[in-house]
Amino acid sequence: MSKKAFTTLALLVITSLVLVACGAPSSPTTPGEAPSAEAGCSDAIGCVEVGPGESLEIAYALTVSGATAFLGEDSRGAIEIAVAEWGEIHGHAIALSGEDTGCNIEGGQAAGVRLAAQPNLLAVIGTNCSSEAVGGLPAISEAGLLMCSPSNTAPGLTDPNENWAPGYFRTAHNDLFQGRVAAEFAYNELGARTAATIHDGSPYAEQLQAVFASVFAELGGTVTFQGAVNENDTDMRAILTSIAADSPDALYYPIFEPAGNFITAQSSEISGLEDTVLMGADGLFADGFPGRSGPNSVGMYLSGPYVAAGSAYDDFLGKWADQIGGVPPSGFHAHAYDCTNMVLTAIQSVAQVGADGTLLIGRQALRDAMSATSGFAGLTGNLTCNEYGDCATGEALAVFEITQAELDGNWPPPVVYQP
């Protein structure tokens, strides 16, 4: 998909806050022309300047080394697809780097910490773990940048009462999406009456396996065991045991690897769970799974994101086969597509362009062009931003089914139910 049809609709929706934002003339301009920089900076919280001959600085904090790098694999090939379709912007070239963010608080905050201190950075596309926002959220939102993530989906990052700080931004859906649709159909599809749930201590586990357990309930269901292990725990006998006592009929565990793969393998281990169905999520959602759980993956399902076939999204992955090589390893690449997307024309439209090609660009502006992106146009359907970030509908939503061919090295597996 060209820029130009990601672009215009964002462009006539926003050029008018940009105006007052930026300080530009306050006469109508064209969609797409950029206002005068010669005024200097009059943003509320500053500009970043971009004199000549110099590039825009955006960076990824992504998780790409570890057990999860599955999914900063994913979401960078994404974001470097569409940094390359842009090319420039205004005359300047994009610079991208990037932090390893590891999946934790720890690592989130590290990294935030570390792009915080870059004056000209102008955005942040990640994280990709719901933790490392918690961690990292903190700083980049005091040092003015703006932030878009691909996969956070805990409920609190959005919540102005929990984890939200201003400038942040996602395309990935809200749990309170995923947790009803993944309980929705263990109740309704699967027929079971009752679910034990395990999670990892994570934001992301805690609060999607509490939607589940609620929703679950709420539809009838009885929830017989909630329990957590840690992420680094490899003998997961003991609370299988426990959960075992009352012989559920589905067992929900929506964690990471390489936790996620002891629970599955270990599953068969425990008398009482013969009949149990495996659930997970999409923090299992990775082409290695099925093969580093072994047998027991097949029969399991995964809700995560869905992006159905079209030209659109058939046009990226085969761009992704030509700059990337073979297929995206998990389910949010185009997630991450469209946050690069959102960004860039968001940068594109509140950049004050100078007589000698200098841009000036307010971070308030570009907050405030963000938060007015209304039916965006992206892989992952029609996306308008809250007030607090959220600029999903859940639409993009399905649950997956793990079949022989998963475990013989196939990717992705069927989809079996859509909300």
Contents of the next structure:
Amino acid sequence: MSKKAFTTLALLVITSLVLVACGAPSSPTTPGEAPSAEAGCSDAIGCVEVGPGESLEIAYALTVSGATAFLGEDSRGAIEIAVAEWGEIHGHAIALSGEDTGCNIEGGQAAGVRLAAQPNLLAVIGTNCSSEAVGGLPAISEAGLLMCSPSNTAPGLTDPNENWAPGYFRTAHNDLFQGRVAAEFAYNELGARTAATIHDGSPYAEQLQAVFASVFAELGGTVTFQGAVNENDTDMRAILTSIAADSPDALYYPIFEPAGNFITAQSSEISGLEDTVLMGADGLFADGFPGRSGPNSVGMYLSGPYVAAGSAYDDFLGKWADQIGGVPPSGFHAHAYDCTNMVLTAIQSVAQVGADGTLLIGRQALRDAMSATSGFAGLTGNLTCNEYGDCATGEALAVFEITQAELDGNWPPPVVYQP
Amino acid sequence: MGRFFGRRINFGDLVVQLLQVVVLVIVVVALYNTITTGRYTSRHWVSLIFAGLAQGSIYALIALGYTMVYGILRMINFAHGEVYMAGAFSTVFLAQHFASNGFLNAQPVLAITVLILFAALVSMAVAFLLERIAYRPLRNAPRLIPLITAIGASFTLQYTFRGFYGTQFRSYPEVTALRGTVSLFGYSIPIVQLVVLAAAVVLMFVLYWYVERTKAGKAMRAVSEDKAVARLMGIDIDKVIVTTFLIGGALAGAAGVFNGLYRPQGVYYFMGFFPGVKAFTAAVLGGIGNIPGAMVGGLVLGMLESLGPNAILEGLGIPGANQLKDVIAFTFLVLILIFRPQGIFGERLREKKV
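Output the form predicted in complex with the partner chain next; the form predicted on its own has already been displayed.
To see the whole picture, the full complex is given below, headed by that same chain.
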């Protein structure tokens, strides 16, 4: 590089650094300094002002592409239906934007930062995977947003000593509950006395199998093996061989596709696993799972979200068929629908309507209204939130059995056990 | 430099030799521990060995593409994993079509041959375009430039195919004729593993024969030896390079179908990345630029991955052994590079070639 070019480049770098340094304080992301923080706002963490003719902004943060897109599409459809039903709040339309979170920590973090940078955003419906929330929640919470997840199930997210942060709520069941249900089903209903577990290193799978293993041992069973694979592994023979050495009665692998497909398909190739019952969880609860895993999936059990049939749920499915088409591809649509309705109800209740129709919404007031939710009649039951954001009823969970019909395309599978 | 038993030895050599002894001791202790616990029967070991061979033969077929291109151009074609993905991903739709109209199970041999030919064609087309668009204009550029271009080409191909076929996972249909096991020395081995292994070995021998016994193969070896002299002898260098890419592509496409028969699940746009890295490892293991080396490297890597976690890591009492499968493979690669930098079959490269 010539000396002249070097000098020019150095000057450019220095100038840009100075500009960046000068620009920082005027960043609009800090809630206290948002343009809305005017005379009328007395909220501790700031307000959002929605002027006449402007829309209320909410966003989804879901995994709408890639391997877990079935989860994101399932939730997104339900959110769109709920928003369409509301139409408007105090005369203001509801604008729904969205971020793709990709079912991993990095995707969640990137989405969280982008959402936190929107000054007029009120609430986020999401995320799907627990890992996304681990990555995204810090930025979302710090920006003063309200967040409601339809399908985060990792126990740590509502534990103040772990990942919980103010503003976080979920309508999904906590895996402390899902793992217990799966272990009780294996021990009491299937009569399993030995079990092995596999996780993939994700917060969801690791915590869920740990709960399963400890409850199973508590009930009197023996856990013969607890191992892990990588989410990109295709050859599961080595770990299945380790497991087969003890021929456990049940094998519990609460992971995602495609690793879950490979384990299911390869389980029949290993001697010693002939009588082992396969069990998965809601991460594999997808309409294409039996077809992609092949005939070994017949007879497999999946724990997953369950909504008892009723007129409200039937209405919802009818709207899905009209607006989205077909049936929901996974099991958390009812939870997403409830989340959206709870969030919009809270917005409606705390919004102060000005003389010209301007809305002033306090961010802390919105969070308080959400945590005060009690006996909210949703599709998944009557929801009451606790101080750390667990709003699930515990009723909306069941164990399903995959049969030949599911392999041939039927969905969802029949329920065989409910706690 | 020092004196040791009256022999002058180099300090570096001493460290390497000590390391060799340490590694050997660790492996022997681990194997001893695993075997004496009696947790696994010989049935388990045989099943792992054959699974490793089947997986290894798929790595080997992909590795041949890396090694041939390196032999001719002294360039690592990092987009080769995507050439494999292109064939495997495109063919899954044809395979599903054959399964739904019954052709696959009525005429399995014919149907699978058609699938292999189709996958090979797609992969050859991708490899051809890759060479034409991405590599040929950079033939005389510094060596880092084609390398970075290859990485860019790899991403371009991944997201192009994502655009073509979407982000959904696909699965190859199950072939009834390949279901079940055969008994070999009292052990039952899945038929599909034997078929994949045998087919891959046949393809490798055909390639070896082509390179060693035909005139085109001779031209290929000549270009690999010295491009300038080969040109003086009247060899069309461009044609030889294109042929090399086409052969590598065809083998990768075939590997895509074999993978679909052996591991039907998880076919998507990113499926080529890890097998690509593994096959590159296999090529280095065997000695990059060396064709029999890539074959042996692939098979060795497959076996290591399959046996390593249970035989070595478990014997050392390392928790989460199966998550460390790749660690075994890459540790072995590092060890090979320390003890035998030219790979198992490789010759020490002359300064000029490097």
